[in-house]
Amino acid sequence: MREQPEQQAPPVQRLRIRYAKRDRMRFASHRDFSRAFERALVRARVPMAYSSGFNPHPRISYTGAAPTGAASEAEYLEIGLAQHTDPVEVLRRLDASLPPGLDVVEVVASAGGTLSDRLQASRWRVSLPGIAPDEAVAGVRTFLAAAEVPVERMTKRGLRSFDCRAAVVSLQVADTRLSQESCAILEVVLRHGTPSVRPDDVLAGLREVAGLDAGPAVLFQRQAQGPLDEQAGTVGDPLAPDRDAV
């Protein structure tokens, strides 16, 4: 008969972290991100709690990833510790650990509750190099006018066909200029379900039906991810109750 697992005990304490992908990181997929944050809390020596059964693993909770090649300034991950520990030394010994481009921005005690919950809606910004504002102002003005834009993406479970305009709150053009060239920025607030709706699927969208095709040269950066404020169209900060909590 085969000998039953150790059963671990419960985490004494629950840490959120949040943290960026920068420059060449952002083409780190997500298998590749956790590998190396699993090697950084090995060096960062963080008390981790681990899972029951024949195969434990560190207590790690991933959610919200940004897709691979996009740059983020909000990504968001929860970890279960055997001892108590200071939030800030977790921080700096972490983020010591990590190769540079993946920054741990901030470190909170848990209050409770569940931190995907609370992760409804993201801020992204788009530069799409060689297109001029006025281009993609006519573009933004059309998307938004229609009552729905379907797209087709490749998933794990084949094509899939669905409405990209349901999930944008808010689309919207910034005037800037990008290393001497004409550059549009969009600025796009979206709404998190099933299916996920991407920035790139708004850009698919854009070229749907209004013809706008943005190109190979596209930069994507989440700049926020939290909890919808569905009048003001804005996103929070999905850390503030942990942080008004201490």
Contents of the next structure:
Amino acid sequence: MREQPEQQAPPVQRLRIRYAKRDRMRFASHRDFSRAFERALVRARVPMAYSSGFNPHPRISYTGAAPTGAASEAEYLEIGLAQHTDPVEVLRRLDASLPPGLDVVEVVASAGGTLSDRLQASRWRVSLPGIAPDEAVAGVRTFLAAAEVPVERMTKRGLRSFDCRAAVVSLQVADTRLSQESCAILEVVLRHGTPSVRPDDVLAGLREVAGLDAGPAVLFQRQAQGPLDEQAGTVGDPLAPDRDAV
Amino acid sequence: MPVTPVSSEPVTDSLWDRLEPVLPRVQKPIQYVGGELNSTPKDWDAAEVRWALMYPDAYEVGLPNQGVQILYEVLNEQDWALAERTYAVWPDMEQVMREEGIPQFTVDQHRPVRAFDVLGVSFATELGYTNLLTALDLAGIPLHAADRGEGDPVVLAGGHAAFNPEPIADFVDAAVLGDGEEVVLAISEVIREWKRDLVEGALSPGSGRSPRDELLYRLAVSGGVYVPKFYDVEHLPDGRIRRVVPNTSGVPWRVHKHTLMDLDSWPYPRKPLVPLAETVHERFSVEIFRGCTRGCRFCQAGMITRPVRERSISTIGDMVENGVRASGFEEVGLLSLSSADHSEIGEIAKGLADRYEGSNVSLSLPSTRVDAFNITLADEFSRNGRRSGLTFAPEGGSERMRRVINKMVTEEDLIRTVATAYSSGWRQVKLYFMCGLPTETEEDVLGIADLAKKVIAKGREVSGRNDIRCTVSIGGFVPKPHTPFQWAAQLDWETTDERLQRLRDDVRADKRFGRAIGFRYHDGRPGIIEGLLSRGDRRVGRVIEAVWRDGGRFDGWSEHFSYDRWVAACESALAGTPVDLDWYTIREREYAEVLPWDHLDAGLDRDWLWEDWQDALDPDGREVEDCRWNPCYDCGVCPEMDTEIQIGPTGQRLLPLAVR
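Can you give me the structure for the form predicted in complex with the partner chain, which would complement the form predicted alone we have just seen?
Next comes the full complex, and the chain you just saw is listed first.
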């Protein structure tokens, strides 16, 4: 008979990590990222805590990832360590162990609470090459005026139909310093929920209600992710409580 | 080549700006973006000689390839040379590239492949030939070497399939046989010299050769680079080759293979590439020795990579540690053609298992040798709790068959080995066999079922359990150049399929064992095409081109391979010649026949190969023992190539690592 696997000790420290997906690395899928990240932990010799079982895994809690092809300045995850380690040192070593474009931006020690509960909304920037700002402004107005904007998306469980309007906290065309003549830039704040509404769903909605067709060369970039201030419609910093606790 | 001021001078700028917008339209775009950890982007203008290295299969297969990674690193270590990588693009990407006019590009810096001096293509298998044509066509390089001009790279083939490059002789400018580490640098130096001469106008005045031909000529006269255009092939009326002769003075009659000695001085890869995309081998691999002298008569790799050259235990230890640290891979493979044969494998296994005990680093060995020692090794390697599978390769189902192929494993050996495995806790073993070997009968194939049943019965007996399993994997035998079986008739696919069907039925019919034995095999048809490409001559190039023009791509993938397309292409492209698909595959050759690769020297003495073939056919034929431990049996390689067997033991031990 095979012996039961050894029970692993719980982590002694949890670190919360903000990382960015930039440039060509935006084409990495979440699975691509997680493979690269787990290898980087080995290279960086981060003293990881492992799960129990026949096939122990390093303790990593991922949160909702930006879609493949979307860039992001604000992706978050949490790791469990077997030894106390200086977060600044972990940042330095991890960042050096990841390929350029997958960049560790911040590492803080967890002060408790659940990280994913704080990730209530995201702020996205969407560049629309070939679309003039005026055209975009008109489309956005139509979109916001609608009470419901049903769209369809192919998911792993088949074609799903859902409303993409309710999740939109705010949507506007960025001012002229950002938007250029031939490339409108949208700024959109999306509330996380079920069904999860992504910025490409909002584009599908714009096409649906306003005929705004941006083509395939659209660029999505997540700029912030965190607690939603319902009054102001802004996205806060999810690591602020941990940082303040130090 | 870029130095020549011609109108067709290629653009060298990065194609990224054109590529990026189309990537959302294709599957798994990450495979086209590069930027892997340990990749080495270099300054284009600072390099005098530039290589595009291609593995002609999808990125997920090509990236882990050791050969390409090693050459990439060896070239990029030179401050005057540069290498970037390119892979076969999937059909969805090919379509987008054609629509948008994007040429074949390297993943490192997205340069157009046509801008390089050399396109070096590593052929591990012949089934990548159609992918070469796609890459050439997308790159804007003429398919036929004869149509290329001063603005085109030298298209150079290497890898095991390049030991008979005749089927692709129309499409490549040159081919290199054997180990690449030194010869890529030698070729680079010839190109550098040639470029300097070109700039100074000092290019062999009066030879009448174009600059491009001058370069090919300089490579050819070195004796280590085969340039097909400098050789004429003459045929007999019945279709056989009459002779192959140099058509240019100074070009050698035979071109020899390259053999790297002292592998400890070449501990590559030092900076293993770590892909973002998922690939077929998610591990770091160390080649613990090169070459194999066991003398299995079907094995091309064992024949063309002689002699055996080991890396020492201390170099292996250093390479493993460096590789794990540099890559972050937690699985390490100890590679070679027969890894358990390393003179210090026991010490290596124990030393590495000690070093990495308590960490998550796991070790694996492609274990194919059938003896109990393998189990000891496997036990060491699974000390940290992870058990990979155990694979044994008796290759032939009957004692008689194993004698024919010179794989001297008795049934008792096998049963004893699996008994050890099952009694030390393994529940599953995998057995590898071939079907279609010379002189094989249906009885030999049914012997596989017999063996598998005995294995299960023994396993149940020694373990006292009923959940013992055994997987039988069967590959179709394809006769290969430079082996004793190079003269053999390949078995037709209909008979192969019939025998495999009988075997399957035989196992299924036995209620006591049927469910404990798993079967993995492919139908016989792809093997026939591999056979055509393996032993083909220059006339087969037309077939490859016809298949490619009809849409043939990724022939190594069953979902893309079309046997009917190949048959149709053979019929049209070989019409009017005395030869056909059967002639190349299921026909036995005579001693006197000139084989398409006879002018390419793998070091093996042709008469020795022939005698070994005769011994295979003779029921009382001689057994060939491994010259690593037994006296030399005169295969010819060492004297011909001026090489020698390099093995331990060194007597050294691996010490614990100071820092963990």
